[in-house]
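Given next, in structure tokens, is a single chain: the form predicted on its own.
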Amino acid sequence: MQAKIFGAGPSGSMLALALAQAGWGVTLCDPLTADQLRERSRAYALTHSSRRLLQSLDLWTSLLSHLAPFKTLRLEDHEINRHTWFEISDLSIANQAHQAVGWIVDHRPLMELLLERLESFPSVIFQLGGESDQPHQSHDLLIASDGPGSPTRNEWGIKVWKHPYRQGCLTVKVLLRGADPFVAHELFRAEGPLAVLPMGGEQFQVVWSAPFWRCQERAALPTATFLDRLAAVLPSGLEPDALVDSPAAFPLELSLAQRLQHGRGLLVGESGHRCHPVGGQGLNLCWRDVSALLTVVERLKERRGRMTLEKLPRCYARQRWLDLVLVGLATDLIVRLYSNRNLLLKSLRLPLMALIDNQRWFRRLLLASMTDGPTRLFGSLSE
């Protein structure tokens, strides 16, 4: 079998590796060069669903030295002055064995590992940096993993449901004084959520949501002024000392493609969906696309349920809809519920925070949804 993947970011490269290990020939295309693909300044939160995918592809052990685990997630509602904690003991039994609620990984070592593994497969052809193309007719499967503006999706004529948020997102790596390197923070503020993610030692990734114009304004501030503004909104006890990279601002939206397949083509990752970064679902949701497609490919290989190549894209699309819709709706609900000063909503949040803080079963429910995905919820809870 031959597959052509458009887009060689973390999702496209992960899928290329999964298919290559399954015995497929893969052509991986991207307008960026390999060096440009490695250079992005970004960190990702990985949940247990992503950990399982990395383990199944024999990547986990090699990546382990680059992972920063967090053992506690502190959730705070700034407007009502309430907070609660998610601990390892709130995970399912199977996930507790890995001694982390989640992990943070930097973009560069992740991409270096993926590209290095892909280069070891003779069946993988790279078309990076605008190299000459091959005709699509020679491929059994065409996969668009080329981002939210996906030229491939547009070429296929697939429309997208979109809801642009008034909020944007500012990301920056900082050195923080007084921060526990094993604690991640999610702070709900009226202008938008603020995440503080440990990357090892005193280095943290900050994901700061606010009206987009304000994110752009903050990104353009002098370093000293920016650090002062950041210090004013960080959780108590955290003090920013220095920037590790330059702040970057980008708009946010909730989007879902009206179809995830087009003939022998299908959408994987942000070419098919986007959600608000609250809860760190972005890359994990994309990698669950990869896991679902890999499951369908294995069924094709074993011919279980009379699976055929023609049915593969439709089967993948059916498997992904529920997870994508539930995560999209959940993240949207969180943003609407917490990004405001509405007195009625604040009165609803008080008993909700009390429920989370006092009822372990409810913390387990929320954490299982975040770390394993909502479609695996009952399996996680039964463990």
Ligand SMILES: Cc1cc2nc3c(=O)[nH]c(=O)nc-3n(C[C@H](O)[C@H](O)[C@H](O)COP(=O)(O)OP(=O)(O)OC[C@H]3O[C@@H](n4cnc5c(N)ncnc54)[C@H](O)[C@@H]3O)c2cc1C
Given for the second form:
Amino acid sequence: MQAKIFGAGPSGSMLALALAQAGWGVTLCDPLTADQLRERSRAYALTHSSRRLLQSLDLWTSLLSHLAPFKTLRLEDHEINRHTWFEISDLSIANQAHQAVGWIVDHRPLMELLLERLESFPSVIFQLGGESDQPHQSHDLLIASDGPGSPTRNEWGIKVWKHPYRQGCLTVKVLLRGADPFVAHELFRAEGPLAVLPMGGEQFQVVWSAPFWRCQERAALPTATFLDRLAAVLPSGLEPDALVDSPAAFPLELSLAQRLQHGRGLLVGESGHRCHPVGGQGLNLCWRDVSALLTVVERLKERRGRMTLEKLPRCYARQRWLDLVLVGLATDLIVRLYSNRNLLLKSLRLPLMALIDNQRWFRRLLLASMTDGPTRLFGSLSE
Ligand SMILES: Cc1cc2nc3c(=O)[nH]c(=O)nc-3n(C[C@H](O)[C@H](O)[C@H](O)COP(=O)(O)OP(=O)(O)OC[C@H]3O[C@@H](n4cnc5c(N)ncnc54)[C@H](O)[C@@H]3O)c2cc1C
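Now show the form predicted together with this ligand, given that the preceding structure was the form predicted on its own.
Full complex below, order starting with the chain above.
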């Protein structure tokens, strides 16, 4: 079997590796060079669904030294002055064995590992840094993994439901004093959620949501002024010392392609969907696309359930829609509920925070849907 993948970001490269390991020939193309693909300055929060995929592709052990685990997730509602904690003991038994609520990984070592592994497969052809040739009749599958603007998706005429947020997001790596390197923070503020994610030692990734114009304004501030503004909003006890990279602001949207499949073509990663970064679902959701496609590919290989190549794209699309819709709606609901000072909503948030704080079953339910995905909820809880 032969696949052509448009886009070698973290979704396209991961999928290329998964297919190569499953015995497929893969052509991976991207207008960026390998160096440019490695270069982005950002860090991703990984959940247990991503950990399982990395393990199944034999990447986990090699990546471990680059992962910063967090053992506690501290949730704070700044407007009502309440906070609560998610701990390892709130995970399912199977997940508890890995001694982390989640992990933070930097883009560079992740892409270095993916590209290095891909290079070891003679069945993988790279078309990086330039024009790719046209898809060939010999390609059994065409995969658009070319990001939110997806030229391939547009060429296939697939429309997208979009809801642009007024909020944008500012990401920056900082050195923080007084911060526990095993605690991740999600702070709900009226202007938008603020996440502080440990990257090892004193280094943290800050994901700061606010009206987009304000993110742009903050990104352009001189370093000292920016650090002062950041110090004013960080959870108490955390002091920013220095910036590790430059703040970058980008707009946010909730989007979902109206179809994930087009003949022998399909959408994987942000070409098919995007959601608000609250809860750190973005890349994990993209990699659950890869896991789902891998499951269908295995069914095809073993000829289980009368799977054929013609049915494969539709079967993949059917498997993915529920997870994508539920995560999109949940992140949207969280943003609407918490990004405001509305008295009625604030009065709803008080009992909700008390419920999370006092009821272990509720904490477990929330954490399981965040880390394993909502569609695996019953499996996770029954463990
Ligand atoms: C500015 C910015 C900062 C971010 N920061 C964070 C962060 O700090 N933490 C976090 O978790 N998430 C962050 N995100 C989101 C995160 O980057 C995405 O979730 C993730 O990159 C999705 O991966 P992907 O492979 O689906 O898409 P992308 O990473 O967008 O990859 C798409 C690839 O397709 C290529 N491409 C484009 N056109 C074509 C074409 N015609 N043919 C072939 N290839 C093509 C592109 O060059 C690119 O390499 C950020 C996003 C942005 C835009």
